[in-house]
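Next up is one chain by itself, shown in structure tokens, the form predicted on its own.
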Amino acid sequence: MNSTRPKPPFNKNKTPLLELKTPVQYVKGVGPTLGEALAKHGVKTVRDLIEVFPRTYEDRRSGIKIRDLKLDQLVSMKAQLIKVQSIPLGRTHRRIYDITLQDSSGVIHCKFFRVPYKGYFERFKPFQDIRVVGKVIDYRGRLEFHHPDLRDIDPEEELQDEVIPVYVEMEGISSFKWQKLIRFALSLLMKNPENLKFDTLPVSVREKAGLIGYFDAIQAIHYPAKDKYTEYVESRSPSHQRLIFEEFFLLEAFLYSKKLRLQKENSPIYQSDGKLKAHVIASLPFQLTRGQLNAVVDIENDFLSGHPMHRLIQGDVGCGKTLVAFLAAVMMKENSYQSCIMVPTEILADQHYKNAINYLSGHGISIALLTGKTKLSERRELFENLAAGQVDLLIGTHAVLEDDVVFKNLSLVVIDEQHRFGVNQRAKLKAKGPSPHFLVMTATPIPRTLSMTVFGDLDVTVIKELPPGRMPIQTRAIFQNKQGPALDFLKQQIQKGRQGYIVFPLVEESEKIDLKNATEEFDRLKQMFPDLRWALLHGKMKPVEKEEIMVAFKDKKFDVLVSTTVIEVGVDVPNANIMMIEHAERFGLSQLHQLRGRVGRGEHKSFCILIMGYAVNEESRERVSFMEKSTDGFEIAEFDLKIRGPGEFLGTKQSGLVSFKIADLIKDQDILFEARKYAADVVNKDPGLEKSENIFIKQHLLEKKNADIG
């Protein structure tokens, strides 16, 4: 298998002359086996290797003792490992690992709330000398390390009396091994003059922005200057500035060029007197909010442009985005075009369909529903009507992607909760019409910086107001010992005729302990409150079962729904007014906000009770308590982004887009805005990137286009 890979060139002395694109296995010390392991972590070429950046630096120039440690100090020190303890967390199978270290001056503990990798703790032996690198924190009144780097003492490494780069360890490769591999690869790269011509940033951009060259930055970041330790450890060195700028610049150039490409496409121009739209709006039993009206104007302007709309509507739970999508479909109907709304679940599709019938069917708009449950005979008739142009609006799940679904003149594609669909699915739906307008909706409020980097090719409309009559949800954070009174309060609400949810977390996809907890608690709660009608919902159930339970709950056949996090976004149960969330500290704030939005959808005063576990650190307590202070989804999203990073908003499918190697969306916002400005300037002046100084940008964008993130 490896024999098909390209071999590196050799000089006269049979020394390999590495190139940036050379497969990493040809670096001395790697080889085929480690090469395959590295490839799984995205390190496939020599360039990938030298762009494994240090996550921090340690200063070896002065020794330090445990008794001299100070709060918030980042240290590198030798110590002796006394013991490793594994402490269970409550009734779950989660554990805290506590490692005791000592030196001649005292003792300190290191805590790990997760396992860095399989076998991490098993490798340690009692009374072994190790090096610990980490930040000193205060935990319940004593100084500790949390998740420090613990490394075997390597005699060769210990000889380095300098500022040392620290790399993220992974199974089979230590920080010191990373350092050796990277430095060896760099030394060979620098011997090949052709490599030194490489720089993704054009000279003109570097000069205007005051940035150093690519290889100067790469070399300095792996060989930090002794007298610049603080600059490097705080990511403020010229090397950091340059490499952070480059990551943002290339992403923004990609998104901007994609946007420009879309603007060159043509689509039918919307031509109408707007009477139908005005009649629909006038017939609504409520007034549209200013945010909804602004969104309708944005969409109408897009339809008038002659180019396909590519717009994101983001707004808080219950802000009325779906109605805006319906009005966009009405505008399409006025021009005799068809629209399609794709949603992630059958229950949501059914809800949208019923609402569309309620608001639109009296105006001569033909609406159809297509899900996995649609009968074969109904499908045949639907497909015929769709192909004949007799269906104005199709609402459905993934079923709308089937090859049999053929439109006569699809001109508007709407995707609800778009992060739940893959790139290929979105592309397949758009391909069912000639350059259709494209509208994306999400109920997850996304911070501005994240919106720029993930949806930079889309125009963004934000709906901030909630429809009149939506009652604020009273939120309270409590600890496990107050669970009893909280359950009594839940029962009081049920006795008043209301319904409620109790939600349990999914800690990791590989650990289904949420299922065990939910089922155990479900049985316990049924025994505690036998007079209440209980239902259970979890991820291992078949979609049909989940559907049936949610419908029955909505129809008031159950009082309390005990669930894992599978409660569907956007499903309306107006009578449900109380949400209890167990182990709230394990959720991201945006997820808590989404769950909280399941209640408060009717006329009744609503409540959300966040129950924290016993072993909760200060940061988690602060996060969960923030939910008591704010009901503004955007404010919560900004706070959550600072604490947990971008993956919280995007899920695993898209978070790779913003998994930068060195840039940080929070700390480096100023660089992001500057890089965006320069990227737009370059692409505007040279849309085809034909200039010689833009050759490396073009090469990067072509590679990126092949793995287009949609």
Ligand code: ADP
The other form holds:
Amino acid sequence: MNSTRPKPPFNKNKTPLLELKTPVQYVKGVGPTLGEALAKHGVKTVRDLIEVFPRTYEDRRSGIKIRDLKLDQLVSMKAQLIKVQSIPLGRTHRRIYDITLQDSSGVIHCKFFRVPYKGYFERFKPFQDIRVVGKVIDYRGRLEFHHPDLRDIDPEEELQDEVIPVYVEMEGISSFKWQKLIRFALSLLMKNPENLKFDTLPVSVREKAGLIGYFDAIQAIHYPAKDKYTEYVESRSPSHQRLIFEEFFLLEAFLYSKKLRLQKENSPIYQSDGKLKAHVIASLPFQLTRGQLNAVVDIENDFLSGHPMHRLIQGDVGCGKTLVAFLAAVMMKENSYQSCIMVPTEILADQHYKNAINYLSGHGISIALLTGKTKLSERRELFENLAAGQVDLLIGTHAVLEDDVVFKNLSLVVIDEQHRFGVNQRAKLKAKGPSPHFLVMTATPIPRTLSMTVFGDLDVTVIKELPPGRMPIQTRAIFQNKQGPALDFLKQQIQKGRQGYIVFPLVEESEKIDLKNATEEFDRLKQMFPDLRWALLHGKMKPVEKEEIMVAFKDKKFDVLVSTTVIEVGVDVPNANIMMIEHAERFGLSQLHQLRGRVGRGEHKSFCILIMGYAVNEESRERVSFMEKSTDGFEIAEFDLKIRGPGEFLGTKQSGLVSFKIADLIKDQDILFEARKYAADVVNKDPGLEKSENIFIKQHLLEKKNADIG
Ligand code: ADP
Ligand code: MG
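Okay, that's the form predicted on its own, but what's the structure of the form predicted in complex with the named molecule?
Zooming out: every chain and molecule, the one shown earlier first.
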């Protein structure tokens, strides 16, 4: 009768009938205010809510006392709060919070180096009973908790099971509140048998992979069995296995379908006798490396396939990716097709343009440059030439995305330093041609697990070798007390006519404790070495200013460039041979590797000096020292991924793809490889996902596709 029931979904008796897609506000006890708070954290539907997974599990059976605590122990215990102290840190605005707890056996301190949320500390009163959940650590010979969960004792909460899930606490939503909300929603969901049919993983996959069903997994993850505590706390329970697998499986199914779909598109027909390409290669002042040749072969095969290329070229800084892109453009020219290379900065565009003129214009290839600086009068002419097909290769910044830029037959789109662009920018450029070939280039070596997830829809070519004759960069990691001799060394090199960089992690002191401030340090260095010519570059400057300084540096108008990490990617200053990095321990290794790649581009022996602060721990010291041992970007990236996690490798715009709810790219690699195989198999056998057992996958992919414009 009432089959077209409107939302919110109440039945006649006004008891809510929850579905997975019901907005979370309709869960009893949520309402608009909490609903908004939840939405801020990505929880919009009932399904989102039940997929808020516990951060860990808590075993309350031990009844442990402070005196018995052991190093590295993960505990949940009751204690009495004695006092909250806030201790200012040096001259900064920052404070440490120190909370003293006691029980009948002793005293322990909890330290907080940041405030979890506004009002967090104000809520505590002396002598209140409290539950503390955290890991016991050793701080200067004393056992402490750092950033534990501190919870008011909730009599209701204390009554419950002995092994409980712990959720990430946030403003207004305590772990226990999460637990109650989730369990309540789950109980209502399970009353409706229709809901229980839901499972994104097809039965066939589940059976073969030995995985439990969706609701079984969800149920158990929120209601852990107490005799399975260890399994749960180590994320190895059957529920974890299943949910981690699912998360990878859906991502891989998405990427694989996208890849298949792209493979079905037709691209402009490519035919060639390869003469022009051969002429260009023969006229180069050097030989292509094997890696460059392989890349060219991969690209040519893509062109010949009849379908648009979707290729990522990964290769260390200086391996010569630009030339590979040029040769791809040359191949397009053989069929009178146009190409466009987009780069993130004007200085890079200029650099590429000059090189292209140098290598290609003698072969009848017409090249144009378009940046924010291109004058209006020149633009008009350029646009006409582009539309008439008189420009073969357009090199430019994001200015090439403007609507006025219209090609006659754009067939190759190249994005250099791809992490600097967003998906929509890439899509916009692609849309300027009918299914153009697509080539993206990156100098950030990305470990395989990551590239499989982030670039799973792209084919990958890796250029391993650097052009011959490059002198290896000598790298040293030193402590701050050796900075003086290092600066003297820098001065010596400059007196020999070289140039150098000094890089700092941040511009403003207020952001980090006792970090040298690039500006302050710049003034100090200038005073120390008044006969050297110094320039300063930092993130707060306007792009035009930054460019001017880079260009002046390239033209040898300065000896030393002091900068934050904004030194332009890909810029070639062959005369610079020293890279000095302050507080090297604050950088990711891949970033250090990128920075190091700024030198060693010319004929002079180059040096990289990594300066570590006094306060570095053993782990950071080892990490930084790894740079002395390795110059292989991939090896460095793998090492860094293990230690620092995936955020390091990706621009913020891409990090979304690797923010998993429960899966962990590093710990769960095996499951990733497994899930990927199954995903490809399912999509291959049923590309349209028409089979009934694949219906939930199809739904998921449709939702995802709407959110993904790329
Ligand atoms: P990246 O891969 O970092 O973008 P570039 O394309 O900027 O590297 O190349 C770095 C430098 O190496 C450029 O000056 C380029 O002319 C030069 N180069 C490229 N290929 C070769 C080669 N095969 N032999 C020698 N030098 C090369
Ligand atoms: Mg480059």
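Residue numbers count along the first chain shown, from 1. The term rigid core refers to the most C-alpha atoms you can superpose between the two forms while keeping them within 1.5 Å. Note that this is a predicted model, so its numbers are computed, not measured.
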Once the core is aligned, please say if the CA of R123 is shifted by at least 2 angstroms between the two forms.
yes
On a rigid core superposition, would L69 pass a 2 Å threshold for CA movement between the two forms?
yes
Can you give me the hinge-style rotation of the smaller rigid part versus the larger one between the two forms, in degrees?
9
Once the two forms are overlaid on the core, the CA atom of K28 shifts between the two forms, in angstrom, by 3.5
